[in-house]
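As a starting point, one isolated chain is supplied in structure tokens, in the form predicted alone.
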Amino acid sequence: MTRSRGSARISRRGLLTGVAGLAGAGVGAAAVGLGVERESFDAEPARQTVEFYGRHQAGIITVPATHANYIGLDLVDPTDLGALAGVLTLWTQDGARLAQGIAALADPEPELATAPSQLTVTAGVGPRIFEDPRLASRRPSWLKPLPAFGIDRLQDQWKQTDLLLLIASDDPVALAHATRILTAEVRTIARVRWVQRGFRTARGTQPDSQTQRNLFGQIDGTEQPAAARQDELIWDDGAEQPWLAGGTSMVVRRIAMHMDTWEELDRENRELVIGRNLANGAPLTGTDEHDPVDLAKTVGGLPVIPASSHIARARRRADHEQYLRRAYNYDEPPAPPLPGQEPDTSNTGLIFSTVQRDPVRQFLPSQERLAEHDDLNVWTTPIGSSVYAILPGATPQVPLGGSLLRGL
């Protein structure tokens, strides 16, 4: 797309005046095609794309990208539904373009948009949005903070926000550019409260079907819902809230991992804490990662997998206790030590995000067991927690949030 130098300087924030009307009129300028989770693997890696439009948002069941930014934003005025519609419309317009390798409207660095590397943009809303009387009746019953857990040491810097913007790409340059565009264009009405930067094993270094490792060295994410049950376990059917049909929920837990003391354990004790073999992720009662977990098996009168191990406590007790795990590692500079304390050698952990139709029914039971007792709790501390309703997908005619805000 050819632009003059002057047009590149047009402020997208200036378009927010009256942009709420676009929520009903469509976003035709951003139309790039329709589809759900269609990925273009015929292109070189940097040019590969994931379709933005569809019944569901991309970035949920899509194969996780190597890098991700979880961005929490608060609306300056959470009762201004026009501003909310404007934010979501802009994210639809420019998210669709960036996902296809097309510069955002008035993009000041359009050259950075040409290699999306399977970039996805996913948006969700938090509980405070529904405190507006006009939206109160549309609040999902599960959209509320998780209960307080004794293991939590939650920090204000990672608290619940009004909006979640999740951007992911295999290329950190494409990710940084999309993050800048999509946050800067709404900064007068939505303030960034936190950015959680995560990474996974680089695409191409192992098969997509192979489970990644976290920075403890353990296989992380073995138990996932079967593809045939996604409609039942992941996607909302609109029974409680018709506007949410095709959407879902996301829990984001930031978990600090205490590397210094973890590395004091020998390999055998690490495996007993987890309940799995570190070499290939197999349960201690099996030989392969996906072998059944046998908690009854004993050797010398002692259980092979301790009842207090992470795998034993996290294991579902009912069929509905299943959710999609989409975890990302983080590794930040260590915080300065307090006076008289030894400095930490790392600031490492996990952005543990889960996706499920109903977090209260599906996610909370296992989290309560882990909080009650889990051997791994000695070496991990939850420091952030938030819950979001992930909006249904968009079309070129109906932007993100269209069904939520319809008729208001």
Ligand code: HEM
The other form holds:
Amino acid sequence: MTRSRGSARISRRGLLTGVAGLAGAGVGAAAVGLGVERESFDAEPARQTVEFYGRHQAGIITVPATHANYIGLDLVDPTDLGALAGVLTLWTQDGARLAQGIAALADPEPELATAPSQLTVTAGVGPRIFEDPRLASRRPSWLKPLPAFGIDRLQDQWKQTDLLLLIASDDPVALAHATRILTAEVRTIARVRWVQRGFRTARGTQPDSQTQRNLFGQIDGTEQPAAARQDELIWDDGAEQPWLAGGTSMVVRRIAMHMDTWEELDRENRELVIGRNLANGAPLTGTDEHDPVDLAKTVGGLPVIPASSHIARARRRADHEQYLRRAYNYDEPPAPPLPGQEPDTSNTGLIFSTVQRDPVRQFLPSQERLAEHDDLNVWTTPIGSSVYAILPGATPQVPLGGSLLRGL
Ligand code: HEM
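Having seen the form predicted alone, the form predicted in complex with the named molecule:
What follows is the whole complex; the chain from before opens it.
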């Protein structure tokens, strides 16, 4: 607050009492005028932490933080299991510290670690590491790329990687710092292939329990597995792969949303495409967001919720077809136009990620149905796709990946 250079020296005391010599002190005058000296500041949100250690990793079912970086990395030598163990140990040590608001072990900017704002660090492994003969028998049966879908226009820049590092925080500075530390410290062992930067409605803007809107303006995330069924639907119990007990799987699909053509649709048609209204997310057969979806209801012989709508197609056909959807928005600068083409006005979409014990059994059936037909497909295009085994949680004694690499 005190300006020490140049002629406009303003003492803090002067500002606080509001009688600083205002002449020649433009900045000070503005600050007094805006009432900066009277601001009340609540440091609590910045100090809030999420426990890093535990049976499950944080950042999977915890309330999603406002900002997230999904980071895909490839191992320089995927056959070097010692190097893999090294990466996961570093991420454990420094992830645990940063999540508590403590600087990383060799942190060049320790001050940036002090306001974690619910920072979480979550790590997963991709299929390629299981090509190593020593790990082959430890590969979960579902850990393989999703089949190619006719709707996909996958871009190389978002392809499957060996490792997923998901860092989230309510504060973009804490997030950038943790991203820098956790990627730079492993740079000789693992190379960053992509960073997908996502955001949600800022925490504090609405209650955590309220469903958010995506950038099409839709309330997105209403239908989710019941919390009481997380052990059954989300967390692996180690039955197939004992090392995975407490872990899970994550599908990460980058889906472009075509703003220009979506905005050409009138409101009624936008609602019919999804099967829910835009005002409060109620199904077209109800009045409140959480009213039951009635796909059988007809008016004048026509279904109220079209059979081709997004929710009618996505909706589970069997009880086990359930998974947690944790989408983040992305909104990047539009790509430069190709010669002779009209420029795009947006580069917007969802980092659509889902969490489930077994993606083949729980997730794939609905993705196959949507690929076959979904009215929403006209306005959305999947451009990235990957699948990861999310490691079981770490303890201060056993780092991430400890059970996976035990005895090797
Ligand atoms: C950019 C792409 C997408 C957008 C904008 C989108 C948007 C929405 C919206 C607005 C809803 C209704 C509210 C809700 O229950 O959350 C919904 C429901 C749903 N979506 Fe999506 N979605 C997208 C992609 C996907 C994909 C790729 C899948 C799965 C493969 C999927 C699966 C579901 C499921 C399972 C539901 C709940 C259906 C129900 O049982 O009512 N969505 N989505």
